[in-house]
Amino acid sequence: MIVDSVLTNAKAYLKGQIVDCSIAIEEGKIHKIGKETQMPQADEKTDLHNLLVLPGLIDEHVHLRDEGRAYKEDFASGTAAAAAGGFTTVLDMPNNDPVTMSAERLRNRMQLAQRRLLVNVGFYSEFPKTLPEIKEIVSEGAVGFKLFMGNQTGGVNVDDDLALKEALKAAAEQKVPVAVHAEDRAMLGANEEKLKKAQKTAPADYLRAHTEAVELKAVQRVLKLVEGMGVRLHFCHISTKDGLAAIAEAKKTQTVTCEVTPNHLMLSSEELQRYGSLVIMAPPLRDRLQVDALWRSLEDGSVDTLGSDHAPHTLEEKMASSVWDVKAGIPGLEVTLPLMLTMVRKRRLSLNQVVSLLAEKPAQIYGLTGRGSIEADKTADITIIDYNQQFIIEAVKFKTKAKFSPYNGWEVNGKVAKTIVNGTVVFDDGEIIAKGGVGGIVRGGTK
C-alpha cells in the first residue's frame, strides 16, 4: 500500500524511551512504527534529521475566548497559538460571553468553532441552572464541568453546599470530570471589600485578598462535599503547599487529581515589583516557599498535570490603574513547553515527567482515547522538537492576540519545529501552514 506520509530519522518518545525510528501515517492515524526499511511507500516522506518526536501535547486548561470576547482571542488565533506551542489538543474553559452552561450554548460554540480549528478542541461547560440539564450537556459532548468557586459564574449557587453537592453527584453519575478553581468566594469577597474600603488598589493588595487560606478553604470544602460520591475531581492551578497536602491526603480514598501552571513554578510574588499588574492572575503568584513546595510535589509525582491557563487579554485590560479592575491571567500556550524543556535541561524535571504531565495524564483524566502517546492505530497527533535549539522568547511574534509576556526576553531551550494534528502538518518552522478545520472537536464520551 501507499500511505499518506512517512517521517524518517526520528528520535521518538515511545513508552518511556527515546527510540530511533520511522513513523508511517495514513488517514490521520499512526499506521506503523519501525525501521525505515520496514516503512511502506508514501506520497510524502520527511527526513526529521534526528529531531525529538513527542506525543501530541494536551493542554487541559485554555481560554480560547471568541464569541463576545473575540477581541481578546478567537478560535483561529487561539488554536494557532496552541499549534505554535506544540499542543495538538486543548480543552476550552466555559467562562465565556455568553457563559457555556447549557446544551444549546455548547452546541452553538462547537458550530462556531469547527471550521476554524487548527488543533483539536474539547469544551467544558459550567454547571447549568437545573440538574436535568447536566445529562443534556454531557450528551452534547462536553468533556467535563468547570466549577469556579471564587465567583458566581455558572448556574449553580456556589455558596449553597446542598446545591453544589447535587450538581457534583449528577456529574459523577455522568462519569465526567469536574475541574475546580479552588478559591473560597466568601473569604475572598470579605478580603476584597476590606481592602477596597481602605482604598488599597496596588498589585500587592491583590495577594492580600487572594490569600493561601482562600485556596485551602475551597479545596477542603469541595473535598468534604464529594466524600463517598465517586466524582472525578481535578483541581486546577493549585498554588499552595497546604492545598497540595490536602489533595495528596484525599488521593488515598478519592479519585482526585491536580494541576499546576508553569507560571506558579517559574515566577513568584517578587515579580509583582518588576511587572506589576501584568502578572496578576488567579490564584496569584506566591512567595518562594510556596513555589519550592510546588516543585517538590512536581518532582515526587504528587502533581498530575501541567496546564498553561492560557488567558489572553488586551494590554489595556492588564494595565488598569486599580488592581481590582485588572483582568487576571496571561497567555501561556506558546511558552509552556520551552519553559519546561529548559527545566529538563537544568535537571529539575525529566523528559518522561514532561510527557506524562503534558500528554499521558491529561489523556487519561479526560478519557481522550487514541491520544497522549505514539502508538500504532492511535491518532497522528505529533509534536516535533528541536531540543538543542536555544532561542529568545519574543512576545511580539506570538500567534495569540495577546502579545505580551513576563517571559519576554527569556532564553529557553527546545523549539517546536513541527506540529502534526490528525496527520496534517499545521505548524512548520515558525509558520502556520494549514487552514482552519484541520483540528477536530473532541467530545466527551466518544472522543
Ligand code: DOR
Given for the second form:
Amino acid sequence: MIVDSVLTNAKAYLKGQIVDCSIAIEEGKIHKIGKETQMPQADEKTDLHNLLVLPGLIDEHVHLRDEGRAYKEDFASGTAAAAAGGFTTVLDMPNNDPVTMSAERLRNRMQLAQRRLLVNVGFYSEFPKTLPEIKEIVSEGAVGFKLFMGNQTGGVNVDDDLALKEALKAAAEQKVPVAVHAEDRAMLGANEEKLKKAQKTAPADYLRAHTEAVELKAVQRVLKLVEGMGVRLHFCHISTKDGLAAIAEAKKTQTVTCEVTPNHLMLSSEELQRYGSLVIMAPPLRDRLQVDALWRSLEDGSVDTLGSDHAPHTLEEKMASSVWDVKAGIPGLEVTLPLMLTMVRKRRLSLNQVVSLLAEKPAQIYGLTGRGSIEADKTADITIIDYNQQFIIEAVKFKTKAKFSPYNGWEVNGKVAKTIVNGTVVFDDGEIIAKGGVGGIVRGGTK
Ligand code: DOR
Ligand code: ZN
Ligand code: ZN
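Switching conditions: you have the form predicted on its own, so give me the form predicted in complex with this ligand.
Below: every chain and molecule of the assembly, starting with the one above.
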C-alpha cells in the first residue's frame, strides 16, 4: 500500500508521553504510528528533524464574525489565524450579524463558510425564540448553545428564570453542552447606569461596572437553575476566585466544566494603565489576587479548558473616547499557544496540561470523538512545534484582520512550525499554503 504521506523523526505526544516515531497519513486519517522502518511507502515524506508533534489544538471559543461583521474578521482570515496559531478546529460563537439562533441561519452560515475554511469549524447557536427550534438547531449540526447572560443576545429573555430553565432543559434533552457567558445583566446594567450618570468614561470605570460580584451572581444563578436537570454546563472565561469556587462546589454534584482565557492569566487590571481601552474585554482583566487564584485552579486541575476568546475588532472600535463605546475583546488565536508554551518553560504548567486544556478536554466536552489525540484511525489534525524557538510577537504579521495585541513585542518560546488539517499541511513556516475548503464543518454528534 502507498499512503498519502509519512512524517518521520517526530517527537510526538502519544497518550501522555513524548515518543520518537513516524506517522503515516492516508485519506485525512492517521493510518499508522511506529518506527520509520515500519512505515508504508508514501507519496510524500517529510523529515520533521525532531520537532514536537501535538494533537491538533481545539479552540472552543472563537468569534469568527463574517456575514455582517466581515469587516472585523471573515471565515478566511479567522481560520488562517487559527492555522497560524496551531489550531486545527475552532468553535464559532453565535453573536454575529445576524445572530446565529435558528436552523435556517445556521444552515446559511455553514453554507457561506464551507469552501473558505482553512481549519475545521463547529458552530454554536444562541437559544432561539421558541423551544421546538432547539431540536431543529441541533439536528442542523450546532455543537452546542451559547448563553450570554450579560446582555440580551439570543431569543430567550435572560431576565426570565422560567424561560431560561425551559431552554436549558431542552438543551439537556438534546444532550448538547451550553456554554455560558456569566455576567449578571441586571447588576451590570445598574452599575453602568450609575457610572454613566456620573459621566465616568475612563477604561478603569469599565471595571467598576463589570465587577467580580457581577460574575459570581450569574454563575450562582445559572447553577441554581440547572439543579438536577442534567444539562452539560460549560462556563466561559471565568475570571474570579469566587466564580471558580462556586463552580468547584457544583462539580461535586453536576456535570459542570469551565474555561479560562490566556488574557486573564497573562494580564491583570494593572495593564489597563498601560494599554488603556485596547485591553477592554468582558469579563475584564482582574487584579493580581484574582489572577493568582486562576493560576492555582489551573495548576490543581479544576480548570478544564483554555479558550482564546478570539474577539477581533477594528483598532478604531477599540479606541473610542468613551469606554462605553469601546468594543470588548482582543484577538487571541495567534498568541495563545506560544504564551502557554512559554509558561510551560517557566514551569507554571506542564506540557501534558497544555494538551489536556487545548485538545483533549475540549474534544471530550464537545463530543469531537475523532479528534484531540494522536492515535491510529483518528483524523490527521496535527500541530507541529519548534519548542526551542524564541521569537517576538509581532501583531502586524497576524493573519487575523485585528492586527493589534497587548502582547506585541513580547518574547515567547515555542513557535508553530506546521499545522496539518484533515491530513493536509495548511500552515508551513509562517505561510498559509492551502486553499479554503481544506477545513471542514464539524457537526455536533457526527464528527
Ligand atoms: O470581550 C468580549 N468580546 N466579550 C464578549 O462576551 C463578546 C466578545 C465579542 O464578541 O467581541
Ligand atoms: Zn463571553
Ligand atoms: Zn467570547
